[in-house]
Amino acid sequence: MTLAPETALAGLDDFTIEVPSWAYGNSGTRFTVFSTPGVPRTPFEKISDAAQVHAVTGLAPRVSLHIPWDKVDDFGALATHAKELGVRIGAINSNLFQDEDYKLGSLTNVDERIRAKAIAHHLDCIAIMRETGSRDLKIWLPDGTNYAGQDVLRGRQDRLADSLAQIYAALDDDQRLLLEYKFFEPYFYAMDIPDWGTSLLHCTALGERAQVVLDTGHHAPGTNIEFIVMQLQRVGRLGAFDFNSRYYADDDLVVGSADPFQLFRILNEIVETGGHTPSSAQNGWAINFMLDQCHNIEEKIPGQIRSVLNVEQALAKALLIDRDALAAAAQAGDVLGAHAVLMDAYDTDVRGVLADRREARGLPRDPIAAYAASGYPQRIAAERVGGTQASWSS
């Protein structure tokens, strides 16, 4: 039992996904980074590639930047370049994991000079937000310890709280801080923001414009991610959602590739509260749905197109759930009946109706085929010769 697609899928009309600039650069394993012909050499070329994803899907109008990887002399010109290509700059991501000073911590470091340096980096990011029109400062904190006794855990939390407070105070009233968490890596004894509860505690202390970022790859195996989604939405603190897929840890694979049913379950909780639409803003802020993936062996732009389409398909299935029937089955204690309502929606093949929707909007029915036929991959491979290709570290 599912809802009629022609009405239920209207919920897709305002849904968008932000793509990451770093997804278009070279990536690889812990052992090497693999190169690909046509990979961007500059942030301007990254934006050009990201615009291809939006052109064929109509779903990806924003591009996240990573600083200093995407540092340019004129961010206003970069924002104009994006606008001319039909996209705009999204979240500004800080980088606290590639500076020698941050070996023992950045925002949590015992050395006041190093903490001040890390805070100043975020003030630079806020200045970039003003130049580009970005409203989101996204922080993933790689700080942590490898050994018990290496540092005082309480002291690290106190220093982190003070550092975050200084950064938050520098934000404009129309800007917010998005705080990510990760249960391990690069450190293994204790990460300083290892879970959603720690992130939420810091965000609550900062204020309403501080919200949690949930990355699907940043949890221990077996974690019920949809439960976390529900709780963060319940208290109005789910600020952003990083989509990717994993088998073991932070694999950063194409979203939905490892466990498409998990993706559907997560989006079910999003749809339950209408969180997929901008009109359901929490504390005045909508959830920013993003991709956070590195394409190690697959082509970059098609990898992003496939990811966007996978999220759209999972969301479409979640929108087809008959929630009245689901509630009635739960109220009656009909365990299998309630589960069947979910499975009916999940088992529905929505690819045809989504292709119809794209065609009605003047978009290609098959975005991946359209991109392959566009001539763009051949053109960038021929033109982008010389210079230094962008990679996960630049």
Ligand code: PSV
The other form holds:
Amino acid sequence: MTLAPETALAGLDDFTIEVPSWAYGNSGTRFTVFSTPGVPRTPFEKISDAAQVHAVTGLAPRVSLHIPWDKVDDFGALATHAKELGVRIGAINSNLFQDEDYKLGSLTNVDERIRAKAIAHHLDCIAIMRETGSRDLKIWLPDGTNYAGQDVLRGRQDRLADSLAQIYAALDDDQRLLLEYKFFEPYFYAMDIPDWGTSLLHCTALGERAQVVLDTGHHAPGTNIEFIVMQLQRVGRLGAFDFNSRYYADDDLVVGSADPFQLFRILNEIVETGGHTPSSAQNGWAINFMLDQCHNIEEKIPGQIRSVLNVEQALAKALLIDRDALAAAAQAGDVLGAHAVLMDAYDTDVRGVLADRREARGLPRDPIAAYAASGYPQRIAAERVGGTQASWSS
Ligand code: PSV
Ligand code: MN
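In place of the form predicted alone, output the structure of the form predicted in complex with the ligand.
Below is the whole assembly, all chains and molecules, this chain first.
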């Protein structure tokens, strides 16, 4: 028993996904970075590739940038380039994990000079937001310690709170701060923002325009991620997702590839409170459904298309859930009946109705086949010779 797709899937109408610029560059394992013909050499070329994903899916109109990887002389020109290709700049990600100075911490460092440098980097990012029209400043804090006693944990939190307050104060009223957490890596004893609770405490102290980013690869195995989604939504602080898939750690694989059922359960919690529709946003801020993944051995643009379609598919299934039947079963204490209502939606094959929907909107029924037939992959492989291919560190 599910809802009728014709009406239920209208819930997809306003739904969008943001793709990461770094997905189009070369990436790899801890051992090497592999190269692929046609990989972009500049942020302009990354945006061109991202625009292909939107062109065939109609779902991915924004591209997140990572600074300094995506630094250009003229960000206005980059934003115009994006606009001409039918997309726009999304979140600006700061980078605190590739500078010698940050070995013992950035926003938490005991050295005031280094803290000031890390704060100044965010002021640069905010300036880029103004030039590109971006409204989201995304911070993932790589700071942490490797050994008990290495530093005073509480002191690090106090310095972090102070640094974040300075960054938050520099934002415009229509910009928000998105704060990501991760329980391990690059440090292994104690990360300074290891979990959603720590991120939420800092966000609450900062103000309404500070919200939590949930990266699906940043939890201990077995963590009930949809519970966290529900809890953050309850208090209006779920600002964004970094979607990816993992088997072991922060694997950054194609979204929904490792555990499509988990993706469905997450999106079920989103649909429960209307979080997929921008108009239902709490505090006027919609959840930004971003991808954060790197393609190591697979083709990059089709990999992103696949991820975007997997999210669409999981959301479509979540929209099919008969919530009245679910509530009635729960009310009646019908444990298996309630579970069956959920599983009916998950077990529905929505590929056909989604292809019909696409066709009705002038989009290809099969986006991956359409991209393969577009001539774009051959063109970039032939044209992009010389220069330095973008990779995870540049
Ligand atoms: C850290 O693992 C992270 O999830 C952050 O979002 C970074 O900015 C991103 O990965 C870089 O790929
Ligand atoms: Mn992330």
